[in-house]
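Just the one chain here, the form predicted on its own, laid out as structure tokens.
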Amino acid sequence: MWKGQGFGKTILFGEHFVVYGLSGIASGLSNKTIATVEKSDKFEFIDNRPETPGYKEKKKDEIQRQIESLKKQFSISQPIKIILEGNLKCSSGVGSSAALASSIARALNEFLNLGMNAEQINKAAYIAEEAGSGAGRVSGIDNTCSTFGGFIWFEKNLDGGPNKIERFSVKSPVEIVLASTGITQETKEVVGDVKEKKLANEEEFAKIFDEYRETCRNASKAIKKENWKTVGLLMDKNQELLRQIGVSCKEIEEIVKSAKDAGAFGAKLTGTGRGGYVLMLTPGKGLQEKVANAVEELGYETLKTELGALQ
């Protein structure tokens, strides 16, 4: 059998702001999907990944498009069995689909003994992500985090050209807690609401954007120095800006307060907002456990993982 892996991902800085061409920072998670390829007498796809209830059923067409894209890219004609496992729970916002694409691409590379490098694996995962989305071009953030791990600096090209993606890393991964609000939001709707608010308050948003630019620049410097106290303070600042543009909610705020009261260095929503996940920076296993317990006592499900893990 032949194996490959792909990391999950989370966004540290940039939710909604990247839509307007501002920079963002994302990271691979230490939780990953493991793909195994075996010879078989018929094509089989077995998905043993843990999941949020209903995720695989909801995403079955997207998953099928990804599989077909990878089979085509790797010119798979012989019958094989693909098995997905790992400790990355399938749910929206943690890069599950990119981890699927990257892990299978790596496993097929091993199976066929192609000798592909990480950049080539990343390109194959990107193409599969595009096919899976069914809507054409994707950002490239998720597959890059999934393939390489570490951190990435991202800027959307508003003119339609290639997006700017630069990778950087730290010496040691840092512990975090992710907590689910249990609320799923439609990204398109929330982005639309922010756009309407911006059009009605251009001067206010210009000030918010300036504050965010400085926040993101300083965050990049602090991450590279592994100055997690400063990173946490900047996460808190980012969360305040996200409140101002109207994408927080009472569940997010409850989790943020609980995490900060328990000692988290920083806490903010990650992803679309008005639900979804909250990211809490908790360097050290002890603090990670303390913060996770505090949030779980409120009834929220948590994931203890790390930022910055590398292949």
Contents of the next structure:
Amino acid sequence: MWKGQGFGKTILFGEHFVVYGLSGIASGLSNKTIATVEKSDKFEFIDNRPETPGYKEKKKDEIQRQIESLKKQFSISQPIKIILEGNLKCSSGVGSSAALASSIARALNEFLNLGMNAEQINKAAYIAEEAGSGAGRVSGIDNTCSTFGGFIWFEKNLDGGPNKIERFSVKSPVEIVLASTGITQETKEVVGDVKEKKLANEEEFAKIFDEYRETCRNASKAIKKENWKTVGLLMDKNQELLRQIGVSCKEIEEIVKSAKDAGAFGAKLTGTGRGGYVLMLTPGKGLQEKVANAVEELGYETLKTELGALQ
Ligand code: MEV
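Show the same protein again, this time as the form predicted in complex with (R)-mevalonate (MEV) rather than the form predicted on its own.
Starting with the chain above, the whole complex follows.
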């Protein structure tokens, strides 16, 4: 039996702003997908990962393309069994597909005794992600967070070349709560709406972008110093800017308010917005529990996990 793992991911700063070439910060989650490879007499893929209802069915073809890409990259011709499990509940926005790719790449590397390093695993995961989502549609954020864990500073290359990705880490992982609004949004649509709003309000957006740049710069410094109070305030600032560009919604605001009232250091939407997930910074198990309970009382599902865990 040969095993490999891949972390989930969340965007801490910069969703939507990164579309325009501004920097973003993402992090691996402590929750992971574990892949096991076994010898078998036929090819089998067993997906035991917990899921948001309907996720695996919706992603069936994408998952198939990822598996085929990995089999091809590792020249797998013999029949094997691949089993996926772990405590990363698969749903949109937490890096599930990247965690699948890097965990299987790692397990195949062990199975074939190739001695690949993490950079090479990351490359294989990126290629599998591209096969799943379509060439040119993958930034590299997810597979990098998934393979290495820790934090990454990210800038999209608007000319189409490789994106800038710099890894950094903290001494101890920090507790967070993620809450699902239960609403799934099409990223393409929301990004399109923001684009239209920007075209109609260039001056206002220029001001918002300036404020965001400063927020993200300060956030990177504060994370490196593990100054979580400041990081929380900057998350709140980022949320305010996301409101201004029109990607928050009633459910997100309800979660943010209850988290802040319960003592969260910061709370903001993460990912596409107008639904999806809310990220709450809650250093310490006690605060994490308190904030998660407050949000659950409103009827939202939560995930208690950590940012910054390393491979
Ligand atoms: C979606 O997870 C993040 C967005 O910034 C879109 C993107 O960067 O591709 C909204």
